[in-house]
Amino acid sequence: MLADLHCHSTASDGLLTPAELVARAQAQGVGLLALTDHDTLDGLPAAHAAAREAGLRLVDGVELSCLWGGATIHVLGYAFDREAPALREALAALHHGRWARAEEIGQRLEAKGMPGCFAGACAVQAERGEAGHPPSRPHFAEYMVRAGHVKDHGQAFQRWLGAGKLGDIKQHWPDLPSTVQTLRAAGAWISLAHPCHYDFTRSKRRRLVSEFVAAGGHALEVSNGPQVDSQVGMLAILAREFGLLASAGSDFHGPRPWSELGQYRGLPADLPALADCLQQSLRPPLHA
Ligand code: AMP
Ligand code: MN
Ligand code: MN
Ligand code: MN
């Protein structure tokens, strides 16, 4: 069975609702598929009507935002307990701290010249997303194209919003344990986002992964979206010295030419798949 366990729709940032995105699973074939939004959980109950409709075995999902090693990074959890305290607790924080930091991004767009960027911003989640969801760096990027400050989403991000750049606000951002410790008190399982999208030495990355499981976490996303096959190589190799379990999805945002749902490269056959454990319904141990 095909298994997607990394996607976007409109309650975060990406371009389809969260039947459009079900229905399009259904069609490439997915099996199993699980919504891992940014920060929210706002897109579940319309994917899970969707896919009670369509036969199609969905998977509660988030992707976090936290910090670690002084960067912006993605923290994957599944099959959680939604109404479990300490994550309802954390989501709420991640919301205001969005909101805030939508402000700040504009702010410090307005100063290098750029004014009307949260507002602009704004108005493009308004147009594409969830009411009352903060923007994110891609409705920025988006607004930036429309007035012409940048050529494409490319240039918005590698100027002004991509790492290190005036746009990546990190200090609203939990810690990467903290967020572990969030997950895992809702019950999750729990994988740790497409390491190499990270500007990091190896060492830098496999201390990022020991840390990962250290706080408990389950499972190393070895497979991204269009992620070449020397990485998902490299990420294997971590997975079987860490003892990690493997995961792997799309990270689909919407249609485009290099990016559709359950398309990745293919997991190494010697790996446990977390895909496997979510598809038996099997709980995550309790220590990690
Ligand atoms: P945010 O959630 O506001 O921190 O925005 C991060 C999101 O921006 C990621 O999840 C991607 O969807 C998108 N993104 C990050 N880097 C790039 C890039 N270089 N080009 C286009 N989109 C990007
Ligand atoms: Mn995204
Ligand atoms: Mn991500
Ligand atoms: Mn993602």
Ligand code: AMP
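Positions refer to the first chain, counted from 1. The structure presented is a predicted model; accordingly, all values stated were derived computationally and were not measured. Compared with the form predicted on its own:
When one rigid part turns against another between these two forms, the hinge among P268, E241, H253, Q171 maps to Q171.
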Given for the second form:
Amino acid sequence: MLADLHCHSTASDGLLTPAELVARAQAQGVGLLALTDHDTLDGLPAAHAAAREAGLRLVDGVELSCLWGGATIHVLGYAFDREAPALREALAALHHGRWARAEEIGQRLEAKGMPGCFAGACAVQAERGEAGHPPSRPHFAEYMVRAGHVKDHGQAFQRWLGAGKLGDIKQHWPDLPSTVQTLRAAGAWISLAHPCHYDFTRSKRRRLVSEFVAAGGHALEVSNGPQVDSQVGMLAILAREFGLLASAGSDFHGPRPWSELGQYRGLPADLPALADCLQQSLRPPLHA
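Could you give the coordinates for the form predicted on its own, as opposed to the form predicted together with this ligand above?
No partner chains or extra molecules come along with it, only the chain itself.
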């Protein structure tokens, strides 16, 4: 069965609603899907309703932001108790922080002669059926295009919103160990997302994986979307070394030439797959 354990909807920074995402996954032949929106579970009810109608198996997922080594790291959680108090408290804190971050982005852009960006980004979010959620940088980019401040989304990120630019505001996320423990308290399977996305040396990346394991993580995202073979191979070596399960997903945010649901490089056959544990409804180990 084709599984995709990493994708995003309009509940966070994706371009498709949860129902549209499920329909597209089914059309792409995905049989096991995890919706892993950033720091929110809000898309899960609609996704489950669509999955039941489509006959597709959907796993509860989330991608939580945290800090490690001075960088923002993402951790994926699966098959958890949605009502777990620790998880609910953590999500509420992240939600509040994202609103504050969005307001600051708007203030910074206004100071550079682009008024109305915060309200405009909120309006874009509302158009996509997710009013009440904090807008993220893609929503700001869309409004900036409409307002004529930039010619396209690429320019918005290149000039204003991308890494190291004025709109790239670092939020005060919780640290990696506390985030892993929040997910463990909710009974989740836990995977370290796209370790090659971080601008780390090999030794620093290995240290990240080591501390993730020490905190109680279960899996490594060995294959992520268009990731190249050499990166898959390097992460497979780390998964073997630390005895981790292997996870894989498209990290789909919307229809793009390089991104599609269910599309990622295959996992090495010798690695135990997290998807198999989820498919069999196995529970994660109680101890690290």
